[in-house]
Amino acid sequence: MGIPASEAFAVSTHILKQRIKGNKRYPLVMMLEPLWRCNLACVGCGKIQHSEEILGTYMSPQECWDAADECGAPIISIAGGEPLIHPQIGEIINGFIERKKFLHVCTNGLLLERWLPRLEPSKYLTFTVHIDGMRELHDEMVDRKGVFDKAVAGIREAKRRGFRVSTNTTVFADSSPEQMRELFNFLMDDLDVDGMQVSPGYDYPKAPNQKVFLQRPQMIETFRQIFAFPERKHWRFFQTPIFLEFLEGKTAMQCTAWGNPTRTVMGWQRPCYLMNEGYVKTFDELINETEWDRYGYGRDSRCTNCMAHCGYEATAVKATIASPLEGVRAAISTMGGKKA
């Protein structure tokens, strides 16, 4: 699975909890949105299509802090937008650290050299790193030239000054099983980041470029040739092994969308982190009053071709504590090295 020993520990000890409570339907993943403003604009991305008032919204400090508290998830992921565009971003990660909360700062990577010498390693603290691919795929994704060589640079800083750091990689129609096995070699063997995470792209209506976006059939077909590679086994992912088996058509699930909540500038974001149906003023009505049912493939015709990780690795989490045996599993992913 990749994620350190206590975080998985944390999130264990969460489920056992809710469990023993009785409840059906409990967090494990705060997806946090304190700005939605970006320094990019990515050719599949549908978050940073609003007026400039709400692109000038920020959540404060205590507001994303009292958010996790209402919440309870063991784990926060700051997203946006970019996150470290927020002015307040460092006060946010340390109180974060300090109240215990594991928390992963996704980030295109852009200012991350900048913020380093303002931070202090933590094993609760992963630098998420967006990366689609090496560098003539991933500057065409983001439209911007020179991107990943940044993003690269801050990936080797950050891995100098003792920061855990992680990638997410999303599969776009552009991008060919050779593509991410190329890349996903050079993160392994010459970064060397701490782990990895990757899922096909959500197709947003709203994203500039609606040609980058694959159907289901598409997206198993692509992840059976990338998990294909002999290479494959030295590849340490941020995820279980079911969801990865998923990807790959072996493994059929329904989505947990409420399992990764998303608060944002706007408030809690029904039903999940990649529709919008509106939004709720607290994580109670969220949870208690959203038609859940209502949502997941077969259910909604938005979900058809949803493969993403913010919904289905919550689902593949629960099934792999459940059973003995995928925890042996999961354990043993976690160990996947360089190649020899």
Second form
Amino acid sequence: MGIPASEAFAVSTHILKQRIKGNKRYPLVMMLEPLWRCNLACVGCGKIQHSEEILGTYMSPQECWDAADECGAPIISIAGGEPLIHPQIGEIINGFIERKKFLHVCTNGLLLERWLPRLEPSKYLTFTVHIDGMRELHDEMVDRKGVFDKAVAGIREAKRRGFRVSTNTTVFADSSPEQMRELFNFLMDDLDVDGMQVSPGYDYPKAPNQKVFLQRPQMIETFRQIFAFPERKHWRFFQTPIFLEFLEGKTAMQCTAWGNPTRTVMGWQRPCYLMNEGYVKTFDELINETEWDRYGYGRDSRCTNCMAHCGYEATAVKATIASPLEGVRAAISTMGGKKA
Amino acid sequence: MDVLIATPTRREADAIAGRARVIVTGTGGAADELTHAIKEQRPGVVIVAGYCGALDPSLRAGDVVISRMAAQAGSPELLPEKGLIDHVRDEFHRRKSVFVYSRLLTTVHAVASKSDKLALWNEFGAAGVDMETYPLARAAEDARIPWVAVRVVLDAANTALPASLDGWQEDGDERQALKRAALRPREWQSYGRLGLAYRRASKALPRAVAIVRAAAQQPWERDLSLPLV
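Okay, that one was the form predicted on its own. Can I see the form predicted in complex with its partner chain too?
Then the entire complex follows, led off by the chain already shown.
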């Protein structure tokens, strides 16, 4: 099972509707951070360096749903912090499902087994478990032993209960192509995940270890090597083929920061999920009063080494929808992909 | 502030004509031409203006690129004076005129193919590519004259220039290219696209230059580390 046809259809119709309305900028995925507290302190994370007061602030379920209504994106990605720490996360998830929003809950997996009995599988719900490598590498990147085993157990249990599970892998300087090959083979063949996402790490200035980040030319070379392995054709990614080609440097793309607007406990984050220039109260302010052309590769030095999917996947999705051939390719690689 | 506009070709100068002092620098010896003009005219600001090819795939013909910096392989990047560039950006905002603020890359040869554009985009992250901005900015810096470059996209990143334009260097080369193209019917469609793009770009160029010029003529806070002539 890959991306449900209904999710792909919802995104396609959303884009077509926006185009018919003549909207130049519109969201595809709302990044929701209902809390910033986390139960890990990963070496490449720049999200959780806040005061105790802010880390103790949680959005209410109603605030989460209101943000989604205000934004209008067909897909909600709940991140953080660790969303499964939120005491009302079950209520939040069920509320989104009732609203027929496609939901990706991005988790490190530590609390997954605790929540699974309280939730029902749904075509609207996907658990996206963060896995940066096999046991040794992953535990090193999250700076705690045993996390890999716990996450793997969570994935197995989620699959056993009939939930859709994908993984999200961040590629860092310490991740060799061979290690990524081993990981992707394990995720597809052993864990039988429904799909994978992959993205190079963003060089957060606040991240504890600045040495883990790749420079753009290194990223391209690393992804070329990863995707050159013969097993590549059996790896099913929940990402467009255009985005994966972009990671290999085969396609030129500019960032579409407004495609993935970010709602946090502090408000709507400007300008994107990774960079923080402050917050605005409404989605309308974010989309209409941000000087979007200021940001992107070549335009802002902070974007120089960013090839993250939260900025470029929206560009790739728009390009996919615009081309029938690309649409077919995307369908084959996600919905129709098969394992070895 | 007394403004001198430097354009590489007569065609670009004609698009801007009548609005300011414009010199045509050519391509090969562009820096020498500008250095000579600076000595003679002693301008307060140099505006490098003209067309460029887009490397940024989000740009289309007629889009405006303002120099965040000038880049050239193997050379240190050149930054326009912050006070001047802020002034230019503010003027674009005030007139609600769209632009991107990015790198401009200078190459020795015309960048014609899509694959070459992609490789340069991955390596330099420059919005536009041309053959003159860097030496002209260098000449202005050597003379301690503040500079700003404004380029208008002629060919988008996802389009290839006709092969007969390969080797293009100067104004006069166009006739030779067209003669070659006459014998290559496959290129006629490319020339048709280029012609349409040129119409858009030639309308956008004088508008953009007028905004930059208006901003440059107003006083701004000078960078004191850059002594005046």
